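One chain comes next, on its own, written as structure tokens: the form predicted alone.
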Amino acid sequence: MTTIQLKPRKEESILRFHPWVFSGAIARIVLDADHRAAEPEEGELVRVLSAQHQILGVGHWQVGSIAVRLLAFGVDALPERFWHERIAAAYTMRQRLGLLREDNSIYRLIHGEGDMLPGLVVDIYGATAVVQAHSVGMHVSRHDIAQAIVEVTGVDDVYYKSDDTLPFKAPVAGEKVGYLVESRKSKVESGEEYWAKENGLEVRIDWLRGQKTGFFIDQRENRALVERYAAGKDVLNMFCYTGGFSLYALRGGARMVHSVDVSQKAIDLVNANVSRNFPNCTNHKAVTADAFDYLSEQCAQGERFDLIILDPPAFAKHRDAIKNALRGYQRINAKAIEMIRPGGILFTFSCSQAVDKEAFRLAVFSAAAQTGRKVRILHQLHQPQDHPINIYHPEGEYLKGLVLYVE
């Protein structure tokens, strides 16, 4: 195993358990044979030392700004079974959380640095779990963590969906996308619709062709907090993929549900998910747009609404994106706060990891004194239960919202 070695007092945070390490942070890279100087290969295994020799860790070796992942603390190789003993903490932890019931069947396993796996994500639907692997060391150990997985949680198939996540220029050898456990894959493959439940709603999950794993599992307590408030409302769901909040929505007594995605793909989704759920449903509109120009459109034509979902993707996925983003979320919440009946309700979120939680609400407070309505926040909103925030890695924090009264 290569070993890094890091500069006089660069293991301080390491000690501290964050799990990175920066290419600046490094002094020098040998090989345990011989002590010449040595490149390990993307996605290896490497030792990490202080300056004083002191043992730090394992992790996976990547190209960029960030040098290793560390998997493990204080050790200088991985425990035998440690996929297996990481898995099972985490599905453990979910266990105890209450999300594994006969309603429910939707979860994420494993958040990453969360769950101290960085550069790995597992969702859950059913008897299916899809694996996406955000570093090349967790696509090397693809089959071991798939194996693990079976093991631990007792699904069916395991499906590998990482060819939008590896790094871009990173020499990735063998399959990026396909199953690496199938039992149902024939099934799936043919056409057959996939259901899965969230807090007793079936969903439908297109793993794939559909964006991310299938289904944005980040959002389900807020959905749910969006059918506390819907009852007798005109909701307006904008950027709404497959419906999730809309269907929380009509089960909490919306009197009429508009949904607004520019893919028509998304937008059949939500209407076989209405369906399935709401048959015979005549209070739920679904439309084909873009955001900024329906909802320009529809405040012209003086169209209004008593509750406003805006939960865009990602508007800056880097850090040289920000002050765009923050124009978008400026100008689509001043539009969606115009079109608020008075004592109309708001949700508002940023996925973008990018935008800290000031800056997003400064956009949207902009937003507000823009339109000079007097909007109160009613609820400070953030990711669920089952992606949770490494303590030691608070970069992990990425989803934002905010619930707001306008009046």
Ligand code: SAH
The other form holds:
Amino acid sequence: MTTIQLKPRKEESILRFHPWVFSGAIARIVLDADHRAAEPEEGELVRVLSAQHQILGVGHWQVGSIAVRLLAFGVDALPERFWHERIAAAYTMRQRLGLLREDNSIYRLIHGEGDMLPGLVVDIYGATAVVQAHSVGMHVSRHDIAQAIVEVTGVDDVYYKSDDTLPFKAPVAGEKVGYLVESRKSKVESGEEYWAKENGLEVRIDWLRGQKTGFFIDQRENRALVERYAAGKDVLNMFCYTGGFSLYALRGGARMVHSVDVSQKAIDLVNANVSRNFPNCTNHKAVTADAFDYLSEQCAQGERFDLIILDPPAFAKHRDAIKNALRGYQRINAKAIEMIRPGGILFTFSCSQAVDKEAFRLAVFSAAAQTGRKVRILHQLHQPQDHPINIYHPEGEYLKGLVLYVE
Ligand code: SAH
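Structure of the form predicted in complex with S-adenosyl-L-homocysteine (SAH), given the form predicted alone:
In what comes next, the whole complex appears, and the chain from above leads the way.
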């Protein structure tokens, strides 16, 4: 195995279980004697040593500023049945948290660093697991991972969907998309509808054509909170995607729900989900529109709501886009606050990892100040328990939300 030796003192964060080795921390690379290339190959397992030759751990090598993602600390090889054990630990945690129930078959099984598997995401939809590799190392290990997922969870199918998540310049052998385990002809592939359950609500999952792994699981707990506030309210669900928040609002007794998304495919899914759960529903309307245009037009026409949900895509994917992102959050939140009836509620979110809690709160504060309304914070929301944050890797915190009471 290739050995990566660090510069003096660069072992400190690793001894505190932070799983990343930055390229600038590396003093030298000693290749395995029978190594083919002159450099470590992307995705290969490497062992990491301190300047004093202390064994720090084993991880996946990758070209880029994060050179090694550590999988195991204090050892110089991965233990036997490593994948099985790590995945079983994650599964046990979800079981203990009460997420695997008759009325809930959707949950995230592996959340990267949060489950001590940097670069790996696994979402479960009933009998299907959808796997995303964010590192070449996870791609290289995908068959072992799929095998372990089946052993641990008993799912029938494992679908691999990494065309958008693998570093795009990396030389990757093998398919980035397709079934790794397929026990029967996939229903989705043959055009049949596939339904899974979140807190008793049925949602149609299309991992082939849907965004990300097919569904945004990370808003489950926040949707449940919307349900608590929805009774008798006129609700606007902006950036609705498959309409998760809309379903909970309807079940919570909303008077009327409007769902808005720029994607027609998303709107088709919202309509399918609403008819499936509320067959005689007459108080839901789905609109295909750009959110900024829609809010401006509706606001100008005097349209007002009692409860608005704003769950935009990540406005800042990188650090250099933060300024623009904050401007976007301010603009859209100001519009929404303006459109809330007196005594109404705004649920507002940011899933940009690069925008931290304080920066987001400041953007929403600026938006509130701009409108001149009296605004109080009722709840501060975050990602749910199946998207855990490794305490040694605070960078794993990404979803934040505020629930505001607008007088
Ligand atoms: N709230 C959703 C997840 C939102 S993901 C849920 O609970 O599942 C973000 C969504 O915003 C995507 O569906 C995307 O199609 C939509 N979107 C992106 N840009 C948009 C825009 N300018 N106007 C409206 N929708 C947009």
